[in-house]
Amino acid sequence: MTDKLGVVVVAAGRGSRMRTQESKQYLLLDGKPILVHTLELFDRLEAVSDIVLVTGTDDVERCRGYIETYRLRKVKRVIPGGKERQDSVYQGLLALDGEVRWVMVHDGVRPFAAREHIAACLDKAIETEAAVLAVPVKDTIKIVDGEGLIQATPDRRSLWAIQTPQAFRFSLLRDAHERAREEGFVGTDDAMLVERLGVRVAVVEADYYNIKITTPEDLPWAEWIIRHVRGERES
């Protein structure tokens, strides 16, 4: 592939569900901030040409320090995010190199995406314009009303838990964000914005190790993945 691939890593949230003073992306995992593990993952991928890190205004200098300390050569810019995650992604898109033709958006606290799954997601996006990593839902899901009463039970076979990275033709994702901004629409992920343009988004099956570290219960699981899974993937 000759077209340049850019990556927007979003790490501007405060992470109140972690119940720590420090934001979740800066908590240490195996001696390094969670965010650094994530950045290293994409920094090592040959297909990636440029990474933009979007973080909180007060954390820009700290993150620039990480770039030097951990020699993250593909992280070209660290910029402050916006009010919503969607705003932060849009700022990241604007900050990417003008020659980027494909883009991935990834959560800063999701450090365990497998390289083969990232590659498969990109390949599918090149084929279809838009693709996301996901896993089948394992639990039975109930639709519950405001009074706590079950209203329906969707067929589990049609339900997938969406992950990141999500990959798109750059121009398509930019247009989707600009349309959403014009119309005052806030979506739950980037794929949702693309869907609003009438573009069908492909799902690429990943695995259950690609966790988003969000709550205290996720940290022991992340440490287990570091010890027992990551080494096998990198060998």
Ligand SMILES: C[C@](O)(CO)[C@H](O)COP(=O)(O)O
The other form holds:
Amino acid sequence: MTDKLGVVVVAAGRGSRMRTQESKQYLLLDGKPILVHTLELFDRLEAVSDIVLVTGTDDVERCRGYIETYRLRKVKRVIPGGKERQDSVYQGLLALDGEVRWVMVHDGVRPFAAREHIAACLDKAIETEAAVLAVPVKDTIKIVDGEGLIQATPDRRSLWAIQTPQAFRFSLLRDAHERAREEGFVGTDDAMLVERLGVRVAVVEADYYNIKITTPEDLPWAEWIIRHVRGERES
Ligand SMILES: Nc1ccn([C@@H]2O[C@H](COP(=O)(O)OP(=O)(O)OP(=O)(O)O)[C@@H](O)[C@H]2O)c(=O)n1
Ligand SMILES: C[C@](O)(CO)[C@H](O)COP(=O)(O)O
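Switch from the form predicted alone, shown above, to the form predicted in complex with the named molecule and output its structure.
Every component of the complex follows; first up is the chain already shown.
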């Protein structure tokens, strides 16, 4: 790939569902902050030229320190995020190198995306303009109304749990964010904003290890993954 590829890693959330004093992205996993594990994933990918890290306003300095401590060569900027995840991604897009033509957006608290899946997501985006990693859901999903009564049971064969990274042509994602901002729309992932433009987003099957560390029971699972899965992948 000759076009420049940028990555926006968003880590400006509070992690309220984790219920720890320290925001979850800074909790240690195998002696290193979760966020650093995530940054290392992308820093080591040859195709990536520019990483922007988006953090909480009070965490910018500590995260700049990570660049030297952990020798993160491609993290070019650390900037403060916004109120919603979507605002943080938008700030990241604005801060990317102007020559970037493709972009991947990734959650700072998803440290276990497999290299082969990241590459497959990018390849698919280059082919189709927009692609996301995902896994088929394992449970039966119900739509439940405000009174706790089941309204519908969607066909599970069409349900996928969406992950990151999500990869896009840079100009497409920037336009999608600008349109959403103009229209006051807030989505829970970036693909939603692109879908609103009428563009089809491709789904690339990943694995169930690419968890978003969100609630306390994810932590022992993350420790297990780092011991039993990650080492194997890197060898
Ligand atoms: N205003 C925000 C909110 C979220 N994020 C980031 O988006 C990713 C996915 O969000 P989530 O897991 O929901 O993180 P939090 O918002 O921190 O968690 P919670 O909703 O439990 O507070 C995280 O890496 C988080 O730091 C962000 O950059 N800016
Ligand atoms: C982008 C995402 O990780 C895809 O699953 C997810 O939507 C983030 O959602 P959250 O509300 O920030 O947990």
